[in-house]
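There is one chain below, alone, in structure tokens, taken in the form predicted alone.
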Amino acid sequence: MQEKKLHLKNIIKRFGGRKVVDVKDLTLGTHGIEGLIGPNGAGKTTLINLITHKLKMDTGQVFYYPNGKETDISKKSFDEIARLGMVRTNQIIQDFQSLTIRDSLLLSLAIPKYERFYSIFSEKKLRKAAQQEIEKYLDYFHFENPDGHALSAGEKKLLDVVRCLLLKPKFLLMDEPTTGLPQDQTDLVITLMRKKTVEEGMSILIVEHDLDLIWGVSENVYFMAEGEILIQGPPDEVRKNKTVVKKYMGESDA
């Protein structure tokens, strides 16, 4: 077990009045990779977009806790959340459709101490050290085409989750990351998960209906309806709990 990397406390969100996240206590990240899991509906990228304020909840707080001294980032914006070592991927693909591949990478590395956003392609020392990251990125994952564009919706998928790798992340929320990958692709992607939370200290949280993949690589699993967390714990106890097995389990979507 790792040391605390996120406590959520009261949080709260309601859409048109009906309450859609309501977390009393929760602390995620002590276990390396975790899985949320739930029925459509029941909050789980709603509670994502909330930690990283994508999304302002309307009461509550998120304390984060980076190297081990607490941070609240409640009301911190989206861009900040990120330069604090907390990144996520998106469930719905975005895309720069005018860059190619490395050029999409090459973009998403740029940092703010440089005056221009775009100053990454124009400084060379920088250029070089992050042309290399990409490059074992590319080469890992096997894109067919580097100096053309994403097509497929893998390739994007793909694409995503080296965003966020690019940006050696301490906290990784993955929303969906396998979704329209081929088992091939998602084994790496697993593969590459676990070794990061190993040998980097990496918390990483995957929402996800490929109830398999939750089952075969989370130490800890969060099963949430109706805005709740309902159920917590090692997946075996999780996956044999009447209430998950009732609501979820038993769903032609799941």
Ligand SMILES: Nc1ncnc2c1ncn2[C@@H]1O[C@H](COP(=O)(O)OP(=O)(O)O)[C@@H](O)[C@H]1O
Second form
Amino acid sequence: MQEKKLHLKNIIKRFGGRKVVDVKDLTLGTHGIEGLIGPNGAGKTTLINLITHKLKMDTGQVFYYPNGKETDISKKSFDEIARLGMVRTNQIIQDFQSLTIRDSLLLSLAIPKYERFYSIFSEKKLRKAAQQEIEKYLDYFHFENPDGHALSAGEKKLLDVVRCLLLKPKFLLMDEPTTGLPQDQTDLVITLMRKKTVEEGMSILIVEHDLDLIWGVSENVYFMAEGEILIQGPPDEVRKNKTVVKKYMGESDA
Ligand SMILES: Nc1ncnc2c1ncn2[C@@H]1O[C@H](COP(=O)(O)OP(=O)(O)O)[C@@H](O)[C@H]1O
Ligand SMILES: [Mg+2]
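Output the form predicted together with the named molecule next; the form predicted alone has already been displayed.
Entire complex below, previous chain first.
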């Protein structure tokens, strides 16, 4: 059990008057890898958007503990939050259009919003270190043609994961990172997640519909439905929980 990394208080988000997120008191990041599950439309993506301030919450507060020190990030921008080490992958991947795989990764380190973060790269040595790291990931995920464009949805998903890891997050929020990936690539992502949590103390919150993956990889699982976190606990308990079985497992097994 690690110290808590994130604390959410009284978070409410409405769309057109309809409440889609209502989280009263939730502590995240007390385990290396935590899973967030729930039916389609439960509010999982919206919750991640609220935590990282891609979306503005109606009410509520988010406290982040990057080095054990409490930081209120409720009003900080997406970029400021990223600079504090909290980074997210995307359920829907934006297109990198004309860029090659390698260039898009280089660019992800150079874009202005991370400028301060990465101004150190103006130093030749560190720029080289970043390039070496990019090569390491390109190799690890067996990108066939790094000087070509990301073609498949799978490649784009992997690129998004690598882009996040290059930012060296302390807390990584992953929204369906392996959905649509073949098994061998899914395994590579999972192995890397485990390594990052064990060796670097990274906290990861992963949203996935593949429940076998969730039960296998998570040390702690949150079940969300209709905007609320209804159940939380170790995977073996959550998977047997009557509410989870009734509201979710029947549907996702179908
Ligand atoms: N930008 C938006 N405008 C209006 N409704 C939205 C918007 N984004 C999400 N919703 C609605 O909020 C609910 C929660 O969506 P979402 O967070 O994407 O769920 P999940 O990720 O759990 O599938 C859904 O009913 C969805 O239709
Ligand atoms: Mg979603």
